[in-house]
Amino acid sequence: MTPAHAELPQIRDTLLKGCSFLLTSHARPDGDSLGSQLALAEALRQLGKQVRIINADPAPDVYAFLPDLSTIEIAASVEDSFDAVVILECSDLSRAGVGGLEGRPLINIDHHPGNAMYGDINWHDVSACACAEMVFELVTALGAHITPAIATDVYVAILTDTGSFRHANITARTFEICRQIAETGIDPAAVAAHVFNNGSLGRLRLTGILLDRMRLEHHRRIAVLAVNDAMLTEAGCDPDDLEGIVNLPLAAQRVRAVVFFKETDKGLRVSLRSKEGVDVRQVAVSFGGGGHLNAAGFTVEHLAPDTRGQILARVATAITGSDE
C-alpha cells in the first residue's frame, strides 16, 4: 500500500463501524463530485448505512441521468447529527458551500493540490485523474458490489474530470478502473452520449456567439471568452448550459490556454482550462482560487479596472514558463 492511500482502511473501518453518514461536495456539483457522492452512497446502502447527500447547489441538467441523482438534497447548512461527515472534492471546508460542518467527525477526501487538511482523517491523492477514482477504491475497500450505479456514477465523474481523457493524471490506474466498470455492463458510448449529446438548443446558439466573439491574446496563444445575462437571454438559455464550453478553445493548435469570465452576481466568476504544461492553477491560488495544472478557477468578487488584464498577464507568463 503506497503512502497515497495509507488512510483507506482507517476510513474504511470509519464507515464499517458507523451507521449514519452525511456525504457533500462542493458548491455548484460537477460530474466528478455528483458522480463520487452518488457511488459511495450507493455502496453504504448496500451495506445498510443510512446516508444523505446534502450540497449547497442543485446539479446541472446534463446530469439528470444520474441513478438516484433525485436523492440529492439541496441545503445551505446541516443541523442534524451523523456519525461522520465525508466531505469529496472541497480543498478547504469552506468549498462546500453548506453550514453547520463545523464540529463534526470529518473525513476529508480529495484530489486536488493544496489541500488544507482540515478532516480529522484526510485522504488526500493528487495522483488520482478524479476523486471516483479514491471513491471506486473505497468502495472495492468496504465490499460493495459494484453496480451499474456506481459504474455509471464512477465513468461520468472520471469521463468529465479528465476533459474527456485528455487531461493530465490520467494513468494505468485509471483504465483498470474503467475496465472493471466496463464489466459491469454498461455501455460507456451511451454514457457519454448522455453527457455530451443532450444540451438544449440554446447552448447550441451560446457557443456560436461566444466562439463568435472570443479574443485571441498573447500571440493568439490564449483563448478569451466573456458571457454574461444578456447574453444568455439572447441565446434563449440558462448557467447550466455553459458547462464545457470552456474547453471548446483548446481544440485550435495554437491556443494553449483558455481564459473564461463570467458576471455574476457575487463578481467575475474566472475559469481556466490548458493543455500540455501550461500550469492555470497557480494562476487561480495567485487569485484565492484552486484546481489542477490543467483546470482550474476562482471568483473575484471586487473588480478593478485592470483585473482582467492582470489575470491575462498571469496566464501569459503560465505559458512563457511552460516552454522554458
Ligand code: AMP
Given for the second form:
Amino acid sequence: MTPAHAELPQIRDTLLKGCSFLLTSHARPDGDSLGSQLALAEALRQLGKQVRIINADPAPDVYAFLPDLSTIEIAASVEDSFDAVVILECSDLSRAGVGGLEGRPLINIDHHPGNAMYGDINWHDVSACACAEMVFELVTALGAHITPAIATDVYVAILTDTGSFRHANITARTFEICRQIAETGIDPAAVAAHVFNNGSLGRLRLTGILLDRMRLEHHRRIAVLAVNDAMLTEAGCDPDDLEGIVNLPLAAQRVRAVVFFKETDKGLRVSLRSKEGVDVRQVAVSFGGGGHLNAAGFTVEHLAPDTRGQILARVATAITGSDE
Ligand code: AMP
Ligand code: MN
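Now show me the form predicted together with adenosine monophosphate, since the one above was the form predicted alone.
And the full complex, kicking off with our chain again.
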C-alpha cells in the first residue's frame, strides 16, 4: 500500500531524535491543514515530545469539533527555538503566513504540485489525495497509536480535500487509510455531519443569492460567482461561510470551470475550480497563486479595469486547451 519514499524514514528519525517541535501550515486553514497538524501533534505528544502548533489564521467554525483544536496558537511570527519545524501543506514558505520560519531546521511535507522544496527535508508526494494521507503514514512510521482523535483528524482532512471522495488522486491507499480509521471506532457519518450539516441559515441564504446572481461565460462553460462585503452583511454571514460554495456550479453538466471573485480588504481573492482535464492551477500560477489541477486560487492586490476579463480569458484558454 505504501509507496517508497526515501524522505519518510529520514523525517521519522529526525522526529524520534528531537524533543521540541513546531508545526504549522498555510494561512486561512482548511480541513486538510488542520487535520494534518492536529494528527501529527497528537502522535508526537504520545511519544513524549513537546509540540506547539502556530497558524496565521484561526480555524473556520465548522472545525470547532476537532479534538484539541484549541491547542492551535494564532500568531504572526515565531520566536522560540525548536529542534525542527514541520510545515504541512505549503508549496512555499510564504504560504504559512507566519514570520520567523526562515533559517530554522525545516521539514516540508506537501502534496501540492509545484512545491518549492524549501525544507532541509522535503517530502513531496503529489499522488496523495490529502496531505493527511502522508501524515497518516508518518504517524504509523513513528510507531504512534492511531487513536480516535488522530482518526478523526485524518478523516476530516481526506473527506474535505477530496470533495467528499469525488476528486482525483483517490487511490487504494486512501481507502486503506480510511479502513484503518473506521477500525478505531469513529463514526464517519457523524464526522461528515459535523463538517457539512453544521452551517448557518445565513450561509444557505447566501448560497441562494450567489447562485441567483451567477453569470455564465464562454458558451456557458465558465460559471462566475462574485461576493462583496455588502452581500455578506445582507445574508448575515462572514467570509468563512463562503467555504465550499465555489464547487456548486460544477454540478451542471455544461459548466467546466468556476471562477469565484471575493472582494476583500487585501484585494480580489480568486478561487478557481474545474472538471476533468481543465487545468486551473496554471491560471492561478500565472497570477502568482497555486493549487491543484482542479482547485486553485490567488489574490490580486492591485486591480486593473480589465483584470477580471483577463482571468476569464485565461480560464477559457484552459478549457479550450483541455479540449484539444
Ligand atoms: P481555495 O480556492 O482558496 O479553496 O484554494 C484552492 C486550492 O488552491 C487550495 O489547494 C489552496 O491551497 C490553493 N491555493 C489557493 N490560493 C493559493 C495561493 N495564493 N498560492 C498557492 N496556492 C493557493
Ligand atoms: Mn491539501
